[in-house]
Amino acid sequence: MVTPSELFRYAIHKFRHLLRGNGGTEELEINRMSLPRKLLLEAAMIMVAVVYVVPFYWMVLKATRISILANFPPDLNPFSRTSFNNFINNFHQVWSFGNFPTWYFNSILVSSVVVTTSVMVGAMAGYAFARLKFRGRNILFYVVLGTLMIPFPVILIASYVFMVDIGWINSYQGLILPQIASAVNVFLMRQYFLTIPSEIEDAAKIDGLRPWQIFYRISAPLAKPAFAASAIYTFIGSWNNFLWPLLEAQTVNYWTLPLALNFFKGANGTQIYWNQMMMADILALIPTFIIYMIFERYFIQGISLTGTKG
């Protein structure tokens, strides 16, 4: 049988092929497989691809319709002349209806600040837990780990009340700060720093680097894959975060894109305008897509590092 891990590696292989026109140089099992096995794998891949692609196709298709009513017979081609005109039309409607530039700005600002600070804090805290000796280190570490066990909804109300009390509702700091503390990042970084032989840091001490210099000149550069992984996960989490901005951003000016999408769901009373909503979806996806294209290599590295792969 084709195993999930083969499937995963083959998918990545195919995907790279698509993006760069080459499949990388690494030797894959697929190259050494028998023909029936290859065909089986190919069939499985096509099925997986269909499962992933159909929703995207449907999104684009819906964004090229005029109304919510279904035509008969249905026009399934999103690339026809009329489809294109409808698409432009929907775009104008959606764009003028909401305040997309602000929402883009908010989402990008919040996510980028959250990613940089959360990763930096995670790296420094993780490094301290991995390398520095201080009183209460283990207890503190278990406390940090313990916060992993608490689902966010449990502290949601408390966090909200806290924000109300300190007057941070409808503010960027209120959107950003609670997202920075990430036990996952601390843990991921600590584990990675532990895999770096400590003799390298000893050598650096003898070479005249002070602890802080050892961190930023030696250890941090060596932990690049861990930085990439935690940056990616933090970005995904923050970009898609819905629950916290929903409570925190109570005016349109502080909305992020997920809230905007929610807005399209209920913008016209009980009627859901799927075409407009799907259009908004596409707009919200564009930055993610660009970021993915740029950092594709790190996404794959990050996923492999955290062991999500099969």
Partner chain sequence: MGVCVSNLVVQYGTTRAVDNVSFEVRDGEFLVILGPSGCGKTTILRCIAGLVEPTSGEITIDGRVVNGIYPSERNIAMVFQNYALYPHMTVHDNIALNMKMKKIPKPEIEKRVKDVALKLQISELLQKKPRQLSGGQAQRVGLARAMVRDPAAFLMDEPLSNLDAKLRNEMRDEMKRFQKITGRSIVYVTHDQIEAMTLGDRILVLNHGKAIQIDEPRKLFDEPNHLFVAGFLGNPPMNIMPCDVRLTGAGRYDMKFGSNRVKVEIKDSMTPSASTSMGFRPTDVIISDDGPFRASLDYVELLGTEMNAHFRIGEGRFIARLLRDSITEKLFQTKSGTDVSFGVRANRIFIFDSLSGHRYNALLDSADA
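Structure of the form predicted on its own (previous: the form predicted together with its partner chain):
Below: the lone chain, stripped of partners and molecules.
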């Protein structure tokens, strides 16, 4: 029986070797299938890939056009009214729109700080739940998991009032603080630390290392895949966050990219410039794509190993 994780790993495996141009095989259950079943499975994956790729293709295509309006039916011909000069012109118009460089910098700054602090806090909390023995550990862990069932809009007003009381409205710390705590990171890190043999840490204790030294010198370096998976999830969530910056950032100087992109959709009451909107979307997509491509190997390994122990 082919599991979804096996299917995902196989797709990533094929894509990586296609980019690198080398052979190599990975011993997966899919590779032991009969030829007709394997061809059928690969055809299904190609169809799914097309469904996902077409919107990105249309986005890039539209970013190279000079027309501000969407065509119906859509023109998917890459050689129709497309030129590199149009692409550069759209980029220049988007980058000079309002305070777009400042908004881009704000998103990078907020997301970077959120990822760094949230992953570290989640890793330390996950390690404590996995290795340290204290009264009420399991109950507290279930309470942390229970927060996953609370939608953010439920605590939105309380968070906003708290920021008003401490004077952090319209500030970078106000944008960052509510995004640091993440039960998902705590869960992922705890599950991964449970997969690390406890004998390694027992040997470190015999050598006289304290718990925090064991964490930073032994456990954390071994948990790179879990760190990568948590970092990618956290970055995507912070980079795409729209609701909280909408309330927190009350002046344009503290806007992030999701708020800026909303202007290109005509939220300011003007004409929708589809070519510039698509160019802005491409610029917003670049950091996420780069981070995933850098940490892709660790990300797949982290997802495949977390959850193997309870």
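Because the structure is predicted, anything quoted here is derived from the model rather than measured. Definition used throughout: the rigid core is the maximal C-alpha set that superposes within 1.5 Å between two forms. Positions refer to the first chain, counted from 1.
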Can we say the CA of Ile88 moves by at least 2 Å between the two forms when the core is superposed? yes
When the two forms are laid on each other by their rigid core, does Leu257 show a Cα shift of 2 Å or more between the two forms? no
Through what angle, in whole degrees, does the smaller rigid part rotate relative to the larger one between the two forms? 10
